[in-house]
Amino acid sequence: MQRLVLSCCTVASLLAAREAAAACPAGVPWPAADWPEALMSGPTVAAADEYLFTLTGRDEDREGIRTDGVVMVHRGRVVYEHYARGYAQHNRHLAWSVSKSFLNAMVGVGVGRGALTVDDSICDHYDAGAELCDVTVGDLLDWGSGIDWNEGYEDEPYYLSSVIAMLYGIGSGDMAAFVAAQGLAETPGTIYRYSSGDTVLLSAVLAGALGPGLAADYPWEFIFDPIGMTSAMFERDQAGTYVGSSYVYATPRDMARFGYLFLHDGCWDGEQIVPEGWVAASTQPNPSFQMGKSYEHFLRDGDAVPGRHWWLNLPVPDLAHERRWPAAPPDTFAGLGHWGQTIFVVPSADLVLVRVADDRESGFDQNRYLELALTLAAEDSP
């Protein structure tokens, strides 16, 4: 099956423009125990303040808009922040599948130093059974492993949702075994299908791989303590395996740090952190994407394009896909998770947004946010 080809050479131009910026960048301005701030003002603020922070009707109601808090790095300052709800600076979020691009980056980290390759099989690392040894750790990262899963939310009954069932059922006691146990509906690396099982034993293959000695302390070494994030929490299943695809606790602001690791390419106050080249490779359509296959329930109109555990707004014309966000550059990627979480990281624009919200409707227009981002960025500019 041939790969898809995107518009306009668009991937080649983003990838070549982040090759050419790989090398850990001089005079950027990086937090220290806390983020600079340079607060702005002004009608964009006030509409800012308007669209994000009111209210439909009662809290308890949970109707509409329903933004926890914003917190906005501009050129490494941050320039807007606000809270709600009862929420501060200094409470930690559930970043529900925001976590699925913090496993990302520990993955890369631990393809840096040589643990596991993205070409290894996860029965290298992981006793996944012999029927799934065929799927890569690539597959894993693609979402693209063929297994059997059904990624059903509060739309769909209870009694049909695989990641229900992980997260809660009879599978929250030990993830990965449930993941594995659901066995292979097609072969590893044709279709794309996004699975929070994947992520799950993803995290378990990446513990196998560092075994014993990082398995239990890897993110805080790998990524939370290098770039300053005390915040961080990391919930593990009782089998001891990190819920990558949900269970990442943190504030906004250390969540900003994490978007500003991605902002350069892995780079942190000097540090290569992410290997060179894994943020540029995440952040192109997932090679089990452009195969054109996919389970159409994630493949529609106005989804953004999935890289790497990260969503990418690039157009996919052979698939009718247009730009998940026309306000925002092609540049743009996110972690995005449920109930309205997001890190937005916008290379072209020296930006960063993260949002923390209990959204349980889907009126929030992500496009609109980032139109009044950029344009609170504009007039921040030098």
Contents of the next structure:
Amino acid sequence: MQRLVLSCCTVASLLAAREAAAACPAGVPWPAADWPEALMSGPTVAAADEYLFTLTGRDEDREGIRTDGVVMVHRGRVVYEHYARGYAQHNRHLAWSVSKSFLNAMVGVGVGRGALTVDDSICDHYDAGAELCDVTVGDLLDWGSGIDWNEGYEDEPYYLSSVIAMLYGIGSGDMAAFVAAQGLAETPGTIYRYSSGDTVLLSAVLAGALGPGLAADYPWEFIFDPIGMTSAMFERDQAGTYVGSSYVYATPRDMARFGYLFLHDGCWDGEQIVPEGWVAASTQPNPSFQMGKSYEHFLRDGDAVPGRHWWLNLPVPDLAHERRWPAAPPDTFAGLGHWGQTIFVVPSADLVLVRVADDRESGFDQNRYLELALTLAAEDSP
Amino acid sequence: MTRRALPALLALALAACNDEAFDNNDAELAVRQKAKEMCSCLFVMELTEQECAAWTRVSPNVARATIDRENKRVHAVALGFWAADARFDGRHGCVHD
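For comparison with the form predicted on its own, kindly provide the form predicted in complex with the partner chain.
Below, the chain from earlier opens the complete complex, with every other chain and molecule after it.
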């Protein structure tokens, strides 16, 4: 019953958002072949340069903050852009888990086209085995499938990590099949557990829903081409499934286009690319997180609140805690990836921030970064 | 063989015998990681070999890559026994062979 109530709430929020959102807004500046520039200078730019791009220690020791590139888009213009460590404007960068937010958008387009719904069983579209047929598309979007999974990286023995086994080990040939073979550890939809496996399975489910005519090209048809992400590449496993957990590549300027799409509720140059209401529904605390009250590790690790393959700056009503990025407004949301990849979207400041990096340590202060960016945005305001 | 390499090789030998959890050992994972990520770094991110060697370095750093630029392929080996290949596939980036 609780699950049904939450599902109804999700539908209600989608409908409410749909009512609130008019057609795609007029008067928004859209980048054509490239972004217009209004590059800033002055003490705040110097402070941003210093914070973001000062290396500590020897580069080969991979210590401290190691920013490869930053693009800030305010009011539709690039106001700050800087690259380092061998990167330039033309280099694609690995998005790591920011790729998950791209897959969210692609699923949204698939839902908008009627290929699938968030309430569908994944077995409607992918042969996951009978045990997983209670898992819905929405559960995967929530990282709430209940599939047994250990999302460990370099900080624990590799052989214990589900994600490393999936990307490089026994699961790498057919990643979705590997994920499905892990079986359930929890009842689907009752608990949130961050999982690259859920995302890869979601990618296979989406491909199944779209059918062979679209499965190979949907990233470009749905998202990359309509918003002009000409640099985008998206890697697949040997079975042909897009590795939606990890392997989108694009230039930071093109990643900013994606952030700008979500800044404008899925609209691009007058066209509704992602369905109305999808952005709003994706940027609320996800139902599995709320229902499972999966707060222990959330509080311990200082994580952002999980939306549907996006991360939120909202407070959790049950908890008296500080928002993840107190310097930023509560409507801020982000795609977050390993080693410091981020796309921040701040609707109330008309701001999109892209940072690509190679942070092998955890010292980068996202709140400080947002504080600097918001100061720049305030200085840029008319 | 340096004194620093010995502990890493011992750890690897132990890991190679470990069949807990997932049936992979560190050398096998390292070589597959090296082939795939080196390919992506060179042909997708378009960085230099030196930069890509740094980007793909993991611990234990036992995998070595051979690059075929003409065919956009990377072959990686570790400890003379484990090997893996990856190839570039246009806008679909790199994939293990």
